[in-house]
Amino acid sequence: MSDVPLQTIALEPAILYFGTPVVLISTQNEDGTSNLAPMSSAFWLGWRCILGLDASSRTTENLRRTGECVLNLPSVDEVGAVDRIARTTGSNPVPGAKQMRGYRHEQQKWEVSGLTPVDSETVAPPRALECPVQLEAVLAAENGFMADDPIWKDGIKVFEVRIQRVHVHPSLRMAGQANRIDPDRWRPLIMSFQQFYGLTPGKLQASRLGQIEEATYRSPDVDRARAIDQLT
């Protein structure tokens, strides 16, 4: 341990993306085709996910209209597919803010990405076969963002979606457990300050939180998801 006292300095970075998992959101277009868009402003609580999206994006338009999406979670192995569509948009014409950042319109995102669309079970948008985790979801709520800023308040929207089907590659299932994902096997693709990163193998140390039975966090949304099969 260094004898130099810890210090901080004041900075003003333009963004504060300290690191979140990449999500590929698939939604259904008006003509019945599907759109695929990468994003990383997402977090989960129980079987709910909060998404921060550009208000002018095709994903936002589709999610509002249909109330459905699939959250495909790529691993480090799908980084190339994500990058190939990272500066594309399904919106035509390209929104001004995206034009400024060098985006181009692309209708055939699945083909450009090289990912394979497969049918979902409870929603219309397809899943990305190669992504190790695929979460079918429905829109639960829409909220504003930066309401205290007259210019930015209409530019970003926050959506709450409820997961109603979880698809996971078998290699991620924890040994001896029917419904648990092994974090030692899951290698999510991470976006940090606009760059791609992965997690290093293994835990840093044992976690006290990890001693809590995972089942104690189970929410009623799991039973809601099960009920879908009983209605069909």
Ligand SMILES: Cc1cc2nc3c(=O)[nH]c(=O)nc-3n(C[C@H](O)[C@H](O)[C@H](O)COP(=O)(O)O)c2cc1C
Given for the second form:
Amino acid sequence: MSDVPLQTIALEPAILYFGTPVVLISTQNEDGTSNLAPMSSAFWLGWRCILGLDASSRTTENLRRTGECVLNLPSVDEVGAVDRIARTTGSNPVPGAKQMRGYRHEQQKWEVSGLTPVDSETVAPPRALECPVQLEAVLAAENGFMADDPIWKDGIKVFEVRIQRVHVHPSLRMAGQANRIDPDRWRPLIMSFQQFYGLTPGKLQASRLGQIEEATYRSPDVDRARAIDQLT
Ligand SMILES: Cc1cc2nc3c(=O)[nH]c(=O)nc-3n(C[C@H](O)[C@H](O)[C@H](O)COP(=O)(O)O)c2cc1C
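Next block, the form predicted together with this ligand, ref. the form predicted on its own:
What follows is the entire complex, opening with the chain shown before.
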């Protein structure tokens, strides 16, 4: 630690995206094809995920209509694929706010990204084969956002989805453990202030939280997910 006194300055950054993992959401379009979209306003609680999505996105429309999605988690190796479909939308025409930011309509997101769609087991939207983590999910709840602002209140939706199948590349599994991901092997792609980052390899230091047995967090959603039949 330096001996310079700690100080703060007051700042007004337009965004407060301090860094979260990128999620590539696949959803099914009305014509049976599928859409793929990068997002990163996501966090995890048990086998649930909370997603903050632009109300005008094709993903939002598809999720509401079908109640299904796949949350594909790209690693740092998929940064090119994510960037190739940045500033695109499956919506046609392109919604006004996106036009202003230089978005274009793109129907062929899979082809443009270079990622490979493979069938899911319990939901219609496909998984992205190259992403090391692919989570099949169903919509559990939809909530509003910024209800206290008369202009912005309908612009963003918050979705709670429940995971019902977890697929991971075998290289992520913790040695000697049937059901654990090894965080030393997982290299999430991080979006921070609109730029892409990875994590520093290895742990920074021992973690007190990490002393808690992981199994104590297991929720009834895991058994719920087991009871779900495969589509085919
Ligand atoms: C790295 C990255 C992170 C993003 N995070 C979000 C997000 O958290 N929420 C959101 O609504 N849009 C986010 N976007 C923008 C969406 O990708 C954009 O709204 C896109 O048009 C959605 O595609 P769709 O209209 O086909 O669903 C992000 C884009 C990138 C490249």
